[in-house]
Each structure stands twice: as structure tokens, then as C-alpha cells.
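Let's start with one chain on its own, the form predicted on its own, as C-alpha cells.
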Amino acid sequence: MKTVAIIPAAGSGVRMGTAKAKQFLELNDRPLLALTLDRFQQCTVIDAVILVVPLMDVEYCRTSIVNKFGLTKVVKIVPGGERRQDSVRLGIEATGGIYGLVMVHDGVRPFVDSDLIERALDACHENRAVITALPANDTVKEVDRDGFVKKTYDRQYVWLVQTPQVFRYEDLISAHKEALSRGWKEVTDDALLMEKMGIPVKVIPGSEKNIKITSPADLEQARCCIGALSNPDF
């Protein structure tokens, strides 16, 4: 089956706490966005790319990031919505339908590479939903709104998601008209949508170098790692 890879980047980056948007700020003197892009590009099992970006970087995007960078991959770029949600609702409307598998990225993980990226689909071919995520590390705790702890969840069986995420396009665009419908709201990512169709979700090792940079902190700790992307390891 071909897959597309939809890569939401239509936040605002209000917690990075700078004028420009956090898929727009530059390591290793690119866009963090443009080197996210360039992951997808030089992965062989990902046959295009549909990009969401906000309406007024629309331009900005074709020329200075996938124009500039040669990626070729991106076969559009379409405006987002309001939410994550809406935004990949609208990636996933663009691709006509031409692709059985889709897969999810962040725009803001530069780090993802062909391994886990292959990993990902693989496991798509023998289940309908594939999520990476990382074991929890520390203990979890639930807590209510004053702060007092409600329940502490035993940590073998709790897994921190990441993306890529792969799903079959017909189940992903079937959940994301039913949550359109049933105004299912704050959908933190496509999985959740795939829980509430019923639809069994395959959990499988992420990375630790594919880190999400939503903070300052985020921003840093990429910076320290920059150098590692010339490493054919990383």
C-alpha cells in the first residue's frame, strides 16, 4: 500500500514563548520544520508528504522551506485548523483518498529516522493503528484538581506516545468524521480517535532521540544534539 506522511505544524508555539513559531525556529541554520521534512524525503517507504501549516505561512512554507530545501516529497501544503485535531483532519482530506496507509508526525520532532520510521509501517501491516511511544521511566501519578493524589498507576504498563503514528486511511478518516460529528474535542492525538472507534491500537518502542520541542528546555537539549545529525547513527 503507498502511505503519505500528514505532518501537522500548525501551532501557534505559545510555551516556546518567542515571536516566531516554534516549527519555524532554526537549528544547524534550517528550519526545525525543514529538517523534520527532510526525515520523510530520504525515507524510502514514504512515497508523499502533505504538510499543514497556518493560512498566512502557506507561501512562506512553499518557498522557503520545501522549494529552498528541494523537498520534493511535499505534494501539498494546506492551511490548518484550530486544533491539532482539525489540522490533521484537513491533511488527511487532501490526500484524495490515494493512499491506504497514513502516517502522523509531529513537525516539531526533527529527529525521527528511517529505522523507526520503517518499524512503524511494518507493524501497520499486520494491525489496523501503530503508535511509538517509550516506556515510563518514573512513577505516574493521577491527581484531582486541588492537587491530592487520586491513583498511582503501576509504570510497567505505562508508555509515553510519541509520533510517527500509522493508520489505515479508511479507519482514520471514518474516526475523524465521527468525532466531527459527535464533537469529540481535545483529541491529543489520532490514537484516542482510534480507542473511541474501538479499533485495537498496536503500541510499539519509540526513540529517545526523537524528542518533541514544544519549550526553550526542548530547544536546547536539540541544539546539544544538532551535531549528532551529521552521525549515521542518529
Ligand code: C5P
Second form
Amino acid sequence: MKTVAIIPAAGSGVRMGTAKAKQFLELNDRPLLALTLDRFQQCTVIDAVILVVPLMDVEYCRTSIVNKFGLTKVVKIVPGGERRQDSVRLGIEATGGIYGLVMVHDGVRPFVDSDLIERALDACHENRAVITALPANDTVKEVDRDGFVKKTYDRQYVWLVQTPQVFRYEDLISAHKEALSRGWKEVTDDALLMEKMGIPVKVIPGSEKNIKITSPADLEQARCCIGALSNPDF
Ligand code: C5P
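Alt. form predicted together with cytidine-5'-monophosphate (C5P), vs. the form predicted on its own above:
Next comes the full complex, and the chain you just saw is listed first.
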């Protein structure tokens, strides 16, 4: 079965507080998104990549990221939607249904590696849906609107979910269509749609390195990981 990676990178990055969206900030003289895409370029089990970015950045991504860094596996660059779930759906629709497996990976997680991608894909040959996650080290509590603790979760069953996540094309497209027609909102990852559809989701170990760069503190951590870098916006 052929595998396509969908990379949602169409967020506006308001939490970062910089002029540029976080996926375009630079680490080691490269936009963070170029680093993420290069991980998929280098990984032999990935056949193609579909990149989803803000409409206004499609041409910039084509010339200054995909062409400039020789990311030949990127077969399409499509404009994203209002929410992450819209961006992923638009990416899936752009595949044309020619790939059996779909891997979804956040554009702002540049430290994914071939080992993680291959392990997730391998697991999807025996399972309908696979997610990567880390066991929680901290205690997780549910807090009400007034700031009081409502509930404490048993930590041994709490996992912090990352991407990549892998799905069968047919499952993912039908789950996203169902979400659209039923108005399911707050779909923060695609596995949630599988849960709603009654499809079992297998959890495999993620990677400590595979951080999501969301805040200035994350960018600082990424700088430490990658060494020297230049970033005029930060
Ligand atoms: O929103 P969150 O920080 O979880 O975003 C994870 C990924 O989803 C990021 O790479 C972001 O650019 C992408 N995203 C998107 N379209 C949106 C919102 C977020 O592709 N409308």
C-alpha cells in the first residue's frame, strides 16, 4: 500500500507572538517547516507529501521552501482551512484517493525521524489506526472554569499524544466527511474522529525529541536541540 504524508501547516501561530507564523520561523537558517518536510523527504517508506499552508503562503512555500530545499516528494501544496481539522480534510481530499495509507504530521514538529515514521507505519499494517504518544510524567487534572480541580486522572492510563498518526485512507476520509456533516468541532487530532467512528486506535511510543513548537519556550528548546540558529523575528 502506498503512503502519503499530510503535513498541516496552515495555522496562524498566534501563541508565538511573532510577525511570522511559527512554521516559518527559522532554525539553523531554514524555515522550521523545511526541516519537518525534509524528514519525510529522507524517509524511504513515504511515497508522497501533501503540504497544507495558509492561502497567502502557497507561493512562498513553493519557491522558498519546496523548490529551494529540493523537497521533491511534495506533490501538492494546498490552502488550509479555519481549524486544523479543516486543513487536514483539505489535504486528504487533495490526495485523489490513490494512497492506501495516510500519515498526518504537524508541520511544527521538526524533530520527527525515520525510526518513528517507520514504527508508526509498521504498526498500521496490523491496526486500523495508529497514534504515537508518551506516558504522562506529571499528574493530569481536569479544572473547572473557576479554577478548581474537578477530577484527577490515574496517571498510569494517561498518555500525551503526538503526531505522526497513521490511518487507512477510507477510514480517514469517511470520518472527516462525517465530522463535517454532523458539525463535530474541537477535533484536535484525527484519532478523535476514529474514536467517534468506533474504530480502535493503537497507541505506540512516541519520542521525547518530537516536540511541537507552539510557544517561544518551545522555540528556545528547539534551538538547544539543533544548536546555533538565526531568527530575525525572535
Ligand atoms: O493548533 P495546533 O498548534 O495543534 O497545530 C498543529 C498543526 O496544525 C500546526 O502545524 C498548524 O500549522 C496546523 N494547523 C493547520 N490549520 C489550522 C490550524 C493549525 O494546518 N487552521
